[in-house]
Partner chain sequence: MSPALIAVLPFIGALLPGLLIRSGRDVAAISCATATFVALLGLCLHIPAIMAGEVVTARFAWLPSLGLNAHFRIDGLGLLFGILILGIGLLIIAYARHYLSREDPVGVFYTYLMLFQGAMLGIVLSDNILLLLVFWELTSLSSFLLIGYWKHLPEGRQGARMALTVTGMGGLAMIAGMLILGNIAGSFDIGDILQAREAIQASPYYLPALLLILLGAFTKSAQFPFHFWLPHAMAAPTPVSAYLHSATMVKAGLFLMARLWPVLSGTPEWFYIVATTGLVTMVLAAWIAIFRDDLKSLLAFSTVSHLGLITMLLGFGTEAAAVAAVFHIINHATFKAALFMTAGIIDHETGTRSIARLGGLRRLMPVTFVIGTVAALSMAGIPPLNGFLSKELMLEEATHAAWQGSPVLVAAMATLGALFSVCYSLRFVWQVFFGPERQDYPHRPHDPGFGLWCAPALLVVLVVLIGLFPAGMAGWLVEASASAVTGTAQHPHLTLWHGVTPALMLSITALVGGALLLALNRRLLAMRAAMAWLDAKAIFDAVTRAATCAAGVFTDRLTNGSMSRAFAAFSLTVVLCGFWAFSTGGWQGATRPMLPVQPVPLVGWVALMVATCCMVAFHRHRILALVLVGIIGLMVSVSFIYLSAPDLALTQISVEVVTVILLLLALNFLPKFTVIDSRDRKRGMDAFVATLTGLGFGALAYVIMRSDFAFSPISEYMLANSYRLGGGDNVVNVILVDFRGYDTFGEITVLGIAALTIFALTETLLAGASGRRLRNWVHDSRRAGDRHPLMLVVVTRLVLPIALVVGLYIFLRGHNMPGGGFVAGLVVAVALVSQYMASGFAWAQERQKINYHALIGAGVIAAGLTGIGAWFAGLPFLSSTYGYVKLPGLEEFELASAMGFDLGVFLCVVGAVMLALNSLSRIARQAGATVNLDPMDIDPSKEARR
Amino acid sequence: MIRRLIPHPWLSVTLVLVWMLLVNRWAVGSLVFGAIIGVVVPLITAPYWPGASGYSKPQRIPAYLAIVIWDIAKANFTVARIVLFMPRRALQPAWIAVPLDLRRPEAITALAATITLTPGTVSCDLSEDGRALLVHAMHAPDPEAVLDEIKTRYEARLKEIFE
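Chain-only structure, as in the form predicted together with its partner chain:
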């Protein structure tokens, strides 16, 4: 029953949060209304999200987010330096094929998003079987190192969270 009423609990939580941010008023009334929305809207969109969602270890999410935010901040300085000071010829861009251990689409998406948001790399494409991610590195004198970092720093953590 609960499962059918709230097919994606995390989505419902997110929506309540979104509603609260929108109305910008932390009152009980708003929360009740938000809760209604948190139930109704996922029900409306449920057909477009078949299958279950959720995390196996949600408690690891905050740590992961912290890492990512820190990396984003770092990335911006790195990129700024490259954009402003590095001569064009010195740039060493590289394509990197990242073989994936992740299987869940949500997890793969999270990994790809992380890669894009962090320094010097953009996730560009998925292989036709979904088992590899194509990443472009802006300046990667050592592509192997980048690959390693992705696998260990992000993918491993995401695998724990999701699968």
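Rigid core: the largest C-alpha set superposing within 1.5 Å between the two forms. Numbering follows the first chain given and starts at 1. Bear in mind the structure is a predicted one, so any value in this text is a computation, not a measurement. Compared with the form predicted on its own:
Taking the rigid core as fixed, one finds a CA shift for residue 97 smaller than 2 Å between the two forms. Residue 134: CA moves less than 2 Å between the two forms after rigid-core fitting. Superposed on the core, the two forms differ at residue 14: its CA moves 2 Å or more between the two forms.
Requested next: the structure of the form predicted on its own (the form predicted together with its partner chain having been shown above).
For this one, just the chain is written down, with no partner chains and no other molecules.
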């Protein structure tokens, strides 16, 4: 019964918290309205979540996030060094097609977001069949090394988490 009323409990909790933060006032009326939003929105969107399964190894998410945060911090310094000190003619940008082993859309989205969040790289396109991701690297003297890093550092971990 409760699962039918609240099909996605974490979404409901998140919606209530976001509503309370947006209102910026802890009143009973705001909390009640947030709870209504937290129940109604997941009920309305439930048909669009067919077959959405959870994570196979959610305990690995904190380690993955730590790696991503570390890589973002490190890449910020690398990009700053490139922008400030490297002559423009020395830049070696590259387009890299990353063949994907991931199949779940959530995992592919997480990989694309990770790549885009890391300064110096951006995921630009997903192939129509969902088997390759096109990535642009601002400076990649060795595109194969960038490809290997994406595959081993991010995709392999996401595969463990999602599949």
